[in-house]
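So this first bit is one chain, no partners, the form predicted alone, shown in structure tokens.
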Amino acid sequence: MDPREFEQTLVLIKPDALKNSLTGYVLSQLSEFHTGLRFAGAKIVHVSRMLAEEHYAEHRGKVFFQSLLDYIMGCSHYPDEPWKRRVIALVYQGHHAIQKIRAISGPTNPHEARVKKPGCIRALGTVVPIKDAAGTVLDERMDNLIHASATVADAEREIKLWFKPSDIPPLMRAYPTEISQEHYYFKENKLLLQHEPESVCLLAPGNVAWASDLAVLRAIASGKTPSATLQSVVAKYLINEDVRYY
């Protein structure tokens, strides 16, 4: 097969698409019929703090990363309603998957995408200032309805963050995957290799795992410094999971 059919990316319907009833629209947009590309693998999250971390950790300790950990988690569009705050999470498939869905997209800005690309989805976003206490504004978030991931190494870390193989067909897959041959579990912000009270278990032998996330957690439990954090692997794992693990 081509390898170019596995070309794979990450696609976000954010709180404020689905607020706004947007679902049906943004998904018609993406659909295989405009695009060529297919489903590999879709969910809907209820997104814990720690998977927004992952995600946006490129702009931790920015002024307006509390901001985006609210957007994401669905705090900003549902203050008084948890238990509507899910994002629906899509991996596209096929030749120029990170291409073709940027395109559709728009620019990140939405005030940019309505004046460069009309009609994109993100024309439909808008702009909200970040403010403090005193009602300064000190920078804005950028509330644009969907996320795409901009390149084939960014596509590959979100993938791995939002999805388990379990959750693609064996044979859309894009990534090596490797059978756990320990116990893994999760406590208090520690891994640990038996299981303890309050505990919870991330990988049991023949559980199947991305390869990347069984080699950090190896190099964690064998003491060396691993090449992406603990929460980055442990995170897709807790997803819908019961929130006094977050």
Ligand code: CDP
Given for the second form:
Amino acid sequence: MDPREFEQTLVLIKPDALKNSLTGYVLSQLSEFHTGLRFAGAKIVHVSRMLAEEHYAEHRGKVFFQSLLDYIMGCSHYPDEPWKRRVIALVYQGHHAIQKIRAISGPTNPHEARVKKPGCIRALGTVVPIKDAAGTVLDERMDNLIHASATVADAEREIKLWFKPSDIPPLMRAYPTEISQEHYYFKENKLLLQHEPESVCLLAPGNVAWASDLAVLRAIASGKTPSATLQSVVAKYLINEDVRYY
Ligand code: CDP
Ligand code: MG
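To complete the pair, please output the form predicted in complex with this ligand; the form predicted alone was given just before.
Expanding to the full complex; the earlier chain stays at the top.
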């Protein structure tokens, strides 16, 4: 089997696509018939602030960052209906998966998408001004319906951020996994090695985890500097868990 067949990419069908009932349209644009790509993972996610901040970490500090968090968390499109705040997270696998889905998605800015690439998914999006309290326009929020990983490195980081290995069929996992030998718990933004009341169990001995996540947990547990944040490991374990984690 050609290893390029195993290239994976993360797709998020964003809250504006769900609100505008464009989910079926997006999925058919990305179907195996059109793209030659296969599903490797799929879930409906109520996006926590932790997950949103980790996903868009590269944009922290930018003018549009807070609006972007509100958008991906569904707060912009469902201000009064929190139960409708969802995204659909998907992993697609196949030859040139990253580049193919970026191409079908189109340019980030929907106005530009309509001009430069009519027919792309983001051409159906919209642009909303971001204003300060006085009404001055500070920037634009781009409601562009879909997220798609931009590079091989982004795809790996993003798939591991949104998906546990056990969310993906064993023979479709693209990144090294390892079996945890320890218990790991999380409470009040801290890693614990033993259960305490109100803590959530991330991993128990025998559970499969991304090898890179276990390396981060071990580093933190032994007081070393981890190669990624604790939140980037934990966020996926809190997806759709108890409401107090949101
Ligand atoms: O999503 P993509 O990789 O094409 O673009 P990005 O530059 O990484 O930005 C991430 C997301 O932030 C975009 O998809 C937009 O939804 C949003 N964005 C925004 O709302 N306003 C901007 N001025 C720039 C980006
Ligand atoms: Mg990007």
